[in-house]
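Next comes just one chain, in structure tokens: the form predicted on its own.
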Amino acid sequence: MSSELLSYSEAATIVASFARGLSRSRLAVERVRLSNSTGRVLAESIVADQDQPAFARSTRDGFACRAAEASAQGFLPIAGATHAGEAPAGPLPGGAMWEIMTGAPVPAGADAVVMIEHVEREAERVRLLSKRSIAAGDNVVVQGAQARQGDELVSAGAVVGSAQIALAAACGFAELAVYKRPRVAILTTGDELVPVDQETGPGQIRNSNAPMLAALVVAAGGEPRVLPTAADTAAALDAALRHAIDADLLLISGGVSAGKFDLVEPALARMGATFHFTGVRIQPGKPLVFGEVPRREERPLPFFGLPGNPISSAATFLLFAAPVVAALAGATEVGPRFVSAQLSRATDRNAKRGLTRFLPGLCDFNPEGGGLPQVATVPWHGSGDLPAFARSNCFVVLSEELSSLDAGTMVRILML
């Protein structure tokens, strides 16, 4: 492999190709209750158990009619009434209307529903107001308009959200077949790290990366397994890596730069690792490593060596590791989540060209007065600045040929 660093797009292409190559046919499947399925990935399609809707239904409170008769705007007798939940009634007699509620079955013979506020009523007869019109099909959803019995409504590989849950419930699915969450081992390294609940000594910091990465893994569809922190020794790293070998993905935080105690790459090499790339022209996250470790009876274990600074770890996870977690979870859409926004103020004009930069930003998606989402970079002091990161909800992307962006520029942002 060339020692030249890859561009962001080159590295992203390698990861996307790897993610697409993960076969869902090899993923384990389980059944979960519909109420517990949020965020899971469908292993089997949701299929319509009956026509959707199962009967012609009204979308308004009003009167079912024949549009041609109602359009004459003469008084017509009310022949009956149907409420939501009642069996289909009718047929509608000629020259009559039928009182109906939203969601109720439209009686046979009716081809439209006049809204209740568009009629004049006298006792048990109604007529269309003179300034109103009605046409066949108005305010009626015919049987099977949305789907036919047996139609595939949501394909395997879709992530289950509120809309999919509502549809599954409408089709009688009390349980869904979903892919098991991939097991993601999280290994943080460094003599300076102490547990969250421990007081720090001179030169020590609390291990913030492990819980942060665990939260990111859950959001991406995985099941995190946090390993004990490994010391900066070859023996400690070798032992820690052996404990991670049964995971579906390994995330290693720290120890991937070029310093004296950056021992992760040599430890991976001792396990026979194949490195797909070692370093990317991005900031933060330049030392990122991606590869696979061979296993005897299973497919190789993919791994990411993430930089130890927390913002670097978060950015590289979102850009590269999250798509692999999603693919291992069975999802078909696995890329990073980029959206567009308008820059509300200029960025720092001293950015170094040659690196794609991901700057912590805060996006207002509902600016006062409406209009486009407005985003601004958050002042920060490098990739260890957790207070700045906690004030952010995105990264503003600055491509490698630029040193700054002016206010008003449309930019891509990476969502957190």
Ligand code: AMP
Second form
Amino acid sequence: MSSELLSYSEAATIVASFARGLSRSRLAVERVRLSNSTGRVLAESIVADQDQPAFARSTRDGFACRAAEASAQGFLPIAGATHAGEAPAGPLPGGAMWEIMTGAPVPAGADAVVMIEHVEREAERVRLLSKRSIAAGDNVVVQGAQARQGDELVSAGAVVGSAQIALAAACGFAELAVYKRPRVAILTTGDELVPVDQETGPGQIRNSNAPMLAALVVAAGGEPRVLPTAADTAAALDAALRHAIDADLLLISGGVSAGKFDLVEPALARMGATFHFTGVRIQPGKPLVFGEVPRREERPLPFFGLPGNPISSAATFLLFAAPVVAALAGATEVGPRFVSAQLSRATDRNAKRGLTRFLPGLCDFNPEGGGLPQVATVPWHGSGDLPAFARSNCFVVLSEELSSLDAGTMVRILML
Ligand code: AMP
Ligand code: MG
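Output the form predicted together with the ligand next; the form predicted on its own has already been displayed.
Let us now look at the entire complex, which starts with that chain.
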């Protein structure tokens, strides 16, 4: 077991390469209704059942024409009309226009659609207004321009969102094949913890990490299984770990710092664990542990030992455990997804050099007057401050390299 602390990026690289190494081929697959597929990971690609569009489609209400003829700007007779939902009509006779609605098939022979706002109409004749022009291809999406029948449009491993649902529906998929969600065991440790539905005695606190981690696991694409809290004794931890052994991933909260009752690492070591790292130069979350426990018939059980302070647990989950959950769920992109924002006020680094900090922040994504997202750290009393955490919507990344934290500095943020 190495006690050397890795930098944030070293630890993130180890986790990312572990996640990449997880093979999707052995994941179980199930079929779900399209309406229940949000957030699931595709196990089979979405394939075009026909050309898209399946017919040359008008993108405007107006008049289908031959652009060269309409460009002469003389009056042309209206030879017919096609509404959306009508079968392709036509062909368009020479020297004529064809009334057409958005989404309707463009008649054969036409190569453009003049917008209704760009014509002058006189009884059954129309002409292009003199200050307007039209070119072949305008306002027409030709058959197959977006996709050809049989094309793979979204690959296995993509997370299903609204756009993928719309595309699947357009291609006639009433159900999707998705990977089964990975089972993520959540083991909270600590003699001070009582369940949410119990009164706290002197020195006790409610177990907030169990429901928080369960929510984070769901958001990352996993299926949480909350185990009974383990007391701070070697025997209790040994028994609890044996219960967790059939999960796809194990999250242990608490008991990983250097305190006298931080017994998690020794318990894992007794199970024969390999430790990929046992500390990261981040704040909060420095005591984070990542490793694997060998199993007789299955691949080893990956685990994270998350520091017990709630904000440390949340930060280390999002930075390190969420990518592993996503990979176990079959996702190709496993994150974390950082975005850029501008510090709205000067920020105190307030920590030793050599640590990457992840501070609860509140980002205004739509600042008055437009402009870049503006972020500020939320005043807090350390990584147990749940009220401050609940007022934040992101973590602000203060990396080791940032020299200035003046207002206006661009920083990365991690969304909550
Ligand atoms: P530990 O990592 O076990 O040293 O715990 C660090 C701090 O987090 C202590 O103040 C604990 O009381 C607190 N803590 C540990 N586990 C939980 C939990 N499940 N829910 C809320 N707070 C916790
Ligand atoms: Mg503890």
